[in-house]
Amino acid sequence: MLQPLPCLYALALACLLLWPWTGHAQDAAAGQEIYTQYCALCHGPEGKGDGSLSANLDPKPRNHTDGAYMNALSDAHLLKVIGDGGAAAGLSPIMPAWKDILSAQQIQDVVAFVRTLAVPPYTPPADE
């Protein structure tokens, strides 16, 4: 018969050893800090596309609170737009690529934060 305590120790050790190689959950709070620093100048502090630089941009930055538009987008699409820039997804070439400035985890965190802005609120599909 297996001893429960040694099995728990082995499981805990396996989790600790594998931790660096597993993906981390998205962190919307961390994403908000990054969004404020890098995205709000164009998209605005509340994500409405009304940042201080938006007046001179054509096309205008996306309104991230527009749930009718934003909720239809997949996380993969948002990751691509943020990481590779707007032009990579057929959107505004003015939107810069952030993958050389932000880590993959930071970009995922920004996606998590952007998902909190939509009205009506975003509901992930069952397969995400």
Given for the second form:
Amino acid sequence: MLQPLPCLYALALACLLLWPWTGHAQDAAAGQEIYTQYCALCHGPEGKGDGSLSANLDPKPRNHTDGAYMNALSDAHLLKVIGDGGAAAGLSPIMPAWKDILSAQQIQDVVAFVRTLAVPPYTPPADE
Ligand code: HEC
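Can you return the structure of this protein in the form predicted in complex with heme C (HEC) rather than the form predicted on its own?
Up next: the whole complex, starting with the chain shown before.
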């Protein structure tokens, strides 16, 4: 006779053990949701720096579609600006720090999404 309960326990245990390997380093789709919720107000829904709050800001929120500018920035720099805020990287304090609101994983994800916006497209350096 089949015993469903022990099978379920085994499955749950397997999931638990495999959990750390199922996530991936950066998830741009998850990043897009975060971006829409937290960043689009200033940076615009498409990342062009034209969000509804942007009109009166000086400097303007960065245009993330500007690949000529954005592609020169390292992941480490983007993680710092987004996590610690603009002021921590010598930029405007209008760019908020997100590390108390977003997890490290969420910040990785939002960087992955920001990378998808650049025109011309972003290509990671060979050593990453
Ligand atoms: C209150 C408005 C505001 C919000 C909300 C905001 N930003 Fe910004 N952001 C700015 C401004 C203004 C700048 C430009 C700073 C400067 O040029 O000195 C900026 C700059 C940046 C830069 C460019 C850094 C560089 O080196 O040029 C990145 C990347 C960035 N923001 C990402 C984000 C992400 C991701 C979010 C959401 C988690 C976000 N921002 C939310 C206002 C905002």
